[in-house]
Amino acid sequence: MTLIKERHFVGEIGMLMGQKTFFAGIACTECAVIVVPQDTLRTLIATVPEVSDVIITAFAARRRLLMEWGEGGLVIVGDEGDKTAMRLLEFASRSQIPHRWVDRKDKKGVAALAEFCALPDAGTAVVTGKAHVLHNPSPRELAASLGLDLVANTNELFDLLVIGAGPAGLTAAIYAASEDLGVLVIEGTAIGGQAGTSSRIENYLGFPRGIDGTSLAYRGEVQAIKFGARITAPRRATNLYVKPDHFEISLDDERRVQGRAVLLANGIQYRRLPLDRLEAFECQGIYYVATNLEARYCQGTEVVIVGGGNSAGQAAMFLSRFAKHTYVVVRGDGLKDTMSSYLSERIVQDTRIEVLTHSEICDLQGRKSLEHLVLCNKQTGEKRTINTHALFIMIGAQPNTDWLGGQLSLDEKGFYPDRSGTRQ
């Protein structure tokens, strides 16, 4: 419980998007409450820059504090490593939704929570405001429960529909919304796209000291919201329809949204290795991103990263701070041809990281979760077993263009070229 004192406020950045408050309040004594309608607040921010600067800064800071405190009315209860729990934690963390995690092994914590709500005896549960309990929800069901479903009014005709909320999509939303256009951004996973999963980005304009992907995505989201853009996640576009005077996008919950223009910034999906039991071990020792959430499972253990690009290099530098030893597995003879020089040089010089060349994973072993993997050296034929509970697969990605349904011409690899022929 958070005690709100004199001159405190309960508003935060979600108010600017029409979201519900994260937690309910109870007045313990006689008090005065000033209520500012959300439409009035958004109009004020859009028209008075001096007020906008103060409110946006305060609201954004409050969201950060709620994240640090683990407060905000959302509690996720489950077993460490459970797939449903992991997906919910990933969504909440990447979406900067304040939350608290309670492991079912924490009997006192579970018992204390059960006093206020009908908590199920097993599985993953989510407790939201007013002690409402969701049992094994999907990220979308969680988002809807928190009032993050921002496309409920599907009859609205937007000026611009942006598919994808990575840096490109957020930038487009900011520019369009700043010109007073009605903008809806549709994101299939979480705000930030692939960049949002990066532990550290050092070559992004304006951040000479570097910035983690989640923070970069959050700043972009706040800026887009400031100008009135609406962002909905997780919700995927499934088809594109061309109408006489507008476009329609069907979503994966069978709704449709309409826009006068569509901007495609739908990014990529991670490539997977053709290995037996790969799917069974996903979120149970196999991961595709390296954030603070995944780093918890690397403490004091051996970590294996497959891939030779910048994402793999950034993950190696980040995870080596937690792991006992970090291996980077590549099929080629080194990193210099596939990774930025500043990263590859750091990795080669770091004694905590070992690069294994001409190697591939040929077997995954474990009971319910990953326990060992076997590497094969393609030059010597030698096999090597590594005891690990954390394998990160970062071997590139393929474009998210299948949903376009033939409405655009794509190249042989599924990318759509611009007029100059450059692959997008």
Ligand SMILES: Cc1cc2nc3c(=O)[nH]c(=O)nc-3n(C[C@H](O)[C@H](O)[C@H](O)COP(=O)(O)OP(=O)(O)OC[C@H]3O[C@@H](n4cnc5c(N)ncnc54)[C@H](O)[C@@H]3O)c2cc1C
Second form
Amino acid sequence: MTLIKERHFVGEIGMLMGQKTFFAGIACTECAVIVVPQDTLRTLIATVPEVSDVIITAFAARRRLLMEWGEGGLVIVGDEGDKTAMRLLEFASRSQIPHRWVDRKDKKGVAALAEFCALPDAGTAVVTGKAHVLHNPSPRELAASLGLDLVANTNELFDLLVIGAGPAGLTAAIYAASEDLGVLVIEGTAIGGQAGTSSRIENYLGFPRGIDGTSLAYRGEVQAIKFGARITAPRRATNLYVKPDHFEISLDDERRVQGRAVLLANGIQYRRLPLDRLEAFECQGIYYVATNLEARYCQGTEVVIVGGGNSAGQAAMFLSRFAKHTYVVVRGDGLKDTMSSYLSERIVQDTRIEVLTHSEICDLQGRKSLEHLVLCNKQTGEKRTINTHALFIMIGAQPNTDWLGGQLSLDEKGFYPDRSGTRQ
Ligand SMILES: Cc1cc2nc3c(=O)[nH]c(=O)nc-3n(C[C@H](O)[C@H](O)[C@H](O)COP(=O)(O)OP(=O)(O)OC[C@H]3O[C@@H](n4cnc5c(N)ncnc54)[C@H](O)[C@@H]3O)c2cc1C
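Here we have the form predicted on its own; I need the corresponding form predicted in complex with the named molecule.
Now the full complex is given, and it begins with the chain already shown.
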């Protein structure tokens, strides 16, 4: 609970994003409250730096605190490992939406919730403010119920539409909005892109001690919003139309948005392994990112990471803090050709991590979720079974350009070619 005194201001970063409030305020004594409408607040922040500094700092700190407490925002109720629950938890944590998780096995926790809202007996439920319950919602439905569904309210012609809210899209949004352009960022999954899933980024300008990807993404989001950019997520761009004097982007709910210019910052998506039952085990033991959320499933178990690049290396360093033992599986004879040397040296010296060379996964086993996997050594033909509930596939990525449906010329691997011939 926060006590607000005379001349204090209260608010939360979501106010600048159009998000509905999570909290109710109770006046304990006679008082006068000055309500500042969201648009006025945004204008104030964009035009008066002294006000902006104070308000943004306080709002962002409040959100951080709420995230740390895990209280006050949403309550997500479900079964540990359930796909719907996992997707909602991922969305909430990557979008920095304060939330608390209640496992259905926690009978007391479920009963306490059921006292003030109509909780369904099974499945995943999200309790939002005022005891409103969503049953098995998708991340999109959850976003809409929180008011993050910005496109619903807009017919305007934006100066710039940015597709993708990874570091490139957010950076473009910050620069464009700071030049007073009307910017809409459309993000299909969660703000931060790949960087948002990194447990630690150490080579980014201005962060000598490193920063976790979620925090970096959140800072970028706040900075873009501060300059007036609007961000809608999760919402995918599905097509690009060229009109005589503007562009149109269709979205995955058939809506269209218009912009004088479009910036494609849609990055790449993770490569998958061609293995039977891969899809069945995704989110049920197979993961593509290693954040705090996935780390929960690695406590005390053996963890297998496939890949020899920096993402795999960072994941190994991070997950080995939780896992009983961590294996890094590579097809080649080591890490030195594929991983930054600072990282590969740390891994080689870490006794909690073992690098299995010349190896590939050839089978996945388990009932509902992953329980074992079989590794094949390509040199010796030897097979080895590892009992694990957590396999991380980190074998690179392919460009997210399918949705453009042949509208732009791409190279044979689906990248945008530029004049110098390098991939974009
Ligand atoms: C685990 C991990 C660790 C990393 N660590 C480092 C590091 O330490 N240092 C470093 O320099 N780099 C690191 N990287 C790489 C770095 O994150 C990427 O280079 C960077 O994120 C690329 O930024 P981007 O904005 O171009 O694309 P992305 O980050 O890929 O973002 C693209 C965004 O576009 C969205 N999108 C795609 N298609 C659509 C569509 N049709 N409609 C709407 N949205 C769409 C995606 O959902 C995504 O959010 C790491 C990557 C990973 C995965």
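Each form is matched to the other, and the largest set of C-alpha atoms that superpose within 1.5 Å is called the rigid core. Residue numbers count along the first chain shown, from 1. All figures in this text were calculated on a predicted structure; none of them were measured in a lab.
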### Query
Comparing between the two forms on the rigid core, is the C-alpha shift at C31 2 Å or larger?
yes
